[in-house]
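Below, in structure tokens: the form predicted alone, a single chain.
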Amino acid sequence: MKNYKISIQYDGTKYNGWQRQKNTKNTIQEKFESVLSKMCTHNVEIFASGRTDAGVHAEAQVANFKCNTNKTPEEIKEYLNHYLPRDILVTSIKEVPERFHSRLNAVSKTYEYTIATKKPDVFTRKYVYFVEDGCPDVEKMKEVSQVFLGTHDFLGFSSVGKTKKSTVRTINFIDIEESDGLIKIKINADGFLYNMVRIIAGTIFDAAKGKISANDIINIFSAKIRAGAGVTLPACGLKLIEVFYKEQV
């Protein structure tokens, strides 16, 4: 079978996340596998670089799948974009080595969380978290965000609960910019736990309002208790914007 790497955009508003689920067919993975299986006339499984949650968007998700087909990559792209829903788009596709895996070979991912401090226009309102109580202290947000950098156990900044798997992750950078009523928080890490980005963004947001201090964050790392961290910001403001690989594939 040939192995294909694809880049995808999707509006996650109406979907129950990326991952296929037993109780619903309304997932991004399910949509892809349904179309691909028909195209290839055999069952096809597709793997993403990360399992975005319900309501989360992607500007540049990366996925791969293996199938038998005589179609060229461009023909596969055209087929997918014809039969997939309009809120899902394949932006590129190419054949890659058999061993390539979009999740296992990824070295880091960047997510962006957007907060609107003034009423957003109608074309962006679905993709931001609108706060009506004024603009937070952006410089304070930048200052507090630096506490998260490096390698830590992020259990207290996730919704994972009890798990035997490692909850240690490394955050490489957090960039925060404010322009024209939009605050964008970009977080790059080698991996993310369930709700980790939204909780970190919520903690930074709460810190800017004086609800949480840098020392509180350090204590949460030690205690590993979710209750001490900030709010989990809504999914609508979160978007996967880039996936990095050690080697260009």
Contents of the next structure:
Protein chains: 2
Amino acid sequence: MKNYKISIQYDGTKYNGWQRQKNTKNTIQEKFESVLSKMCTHNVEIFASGRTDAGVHAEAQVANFKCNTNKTPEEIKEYLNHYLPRDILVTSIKEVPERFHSRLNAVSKTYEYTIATKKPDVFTRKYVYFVEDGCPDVEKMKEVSQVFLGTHDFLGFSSVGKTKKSTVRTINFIDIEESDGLIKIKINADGFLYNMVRIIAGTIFDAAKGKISANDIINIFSAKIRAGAGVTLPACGLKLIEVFYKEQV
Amino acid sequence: MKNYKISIQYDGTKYNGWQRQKNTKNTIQEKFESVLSKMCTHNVEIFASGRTDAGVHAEAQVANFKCNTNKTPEEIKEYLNHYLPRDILVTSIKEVPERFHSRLNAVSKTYEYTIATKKPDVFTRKYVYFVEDGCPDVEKMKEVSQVFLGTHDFLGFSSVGKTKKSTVRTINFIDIEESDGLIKIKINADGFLYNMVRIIAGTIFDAAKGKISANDIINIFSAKIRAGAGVTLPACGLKLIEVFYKEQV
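Since we've got the form predicted alone here, give me the form predicted in complex with a further copy of the same chain too.
Next comes the full complex, and the chain you just saw is listed first.
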């Protein structure tokens, strides 16, 4: 079977996230698998670089799937874009070596969280989180964000319950920019725990308002208890914007 | 009473157009008048530079209203943006001389019609018209668009029924650009008849596909019969992008 790597854009507003689930309908994975299985006349499974939660968007999610087809990559892309709903778009596709796996081979991913501090542009309003109580101190946000850099146990900054898996991750960079009423928090890490970006963004936001100190954050790292961290910001403001791989495949 | 000029952005998707109507709810004018009348504790009427139809968007509609209030223009803007729904946004406001009227003083307006010839970006998909049968000849579109320039009776390119009012309008420019699967047709005129932009855009589009010739268009000008012109393209692709006034007010 051939292995294909695809880049995908989606408006997550009406989806229950990426991952197919037993008792929940309307996931993005399902949409892909249903169209791909019809195209290939055999069951196709698709793997994304990471699950995005319900309501989270993607500018450039990466996924891969294996299938038997005589279509060229360009023809597959056209087929998918024709049959997928308009809030899902395949932006590129290529055949890759059989060993390529979008999640296992991903070196790091960048998410962007956007907070609007004034009523946002009507055409992008669904992709930002609008806070009505004014602009926080962005310099303070930048300052406190530095505490998250590097390798830590992020259990206290996640919604992960009990788990035997490692909750240690490495954040490579956090960039915060403010322009015309939009604060964009970009976080790149080797991996993310459940709700991790939204809780870190919420903690940075709360810290800028003086509710949480850099010391509190350090204490949460050692205590590993979510209760002390900031709010989980809503899904609508979150977008997966880039996935990095070691080798160009 | 003070007179205020405001610039407005709206996502027209769920509205029945700008103009308040007897038997149709959910118009943009209504939304404004209801919030303004509450703010001023007297009935306020708002006038736009032109009515946009159901489903049509605005990047920068201009309107004016007269009212009694102690609020500063900035405070009025904040009040409106707080109480108006998120798909309507006031982007600027200023007090203007009493004689200013957004429609009567408008010298010209620019509308933009956007056709997507490939499945569009998921985040802007609601603001374009997606045609699945490929890209028409854009050079041919530019060529035929020139026939519309200048002063003509546009009755045949409108959905206006019998009327005693003049249906003569002057088109100042039509710019057509194609980039990355999006064709943008910008039309500037001193005024527009009902459905005029959407029918002209549809006629240019049909002409590029060889269905209508420049001669046909000239004949429609003299025959004044809508039947010969191209299709009325859907509202979702249309946006009012600029309104021009003679004097800076």
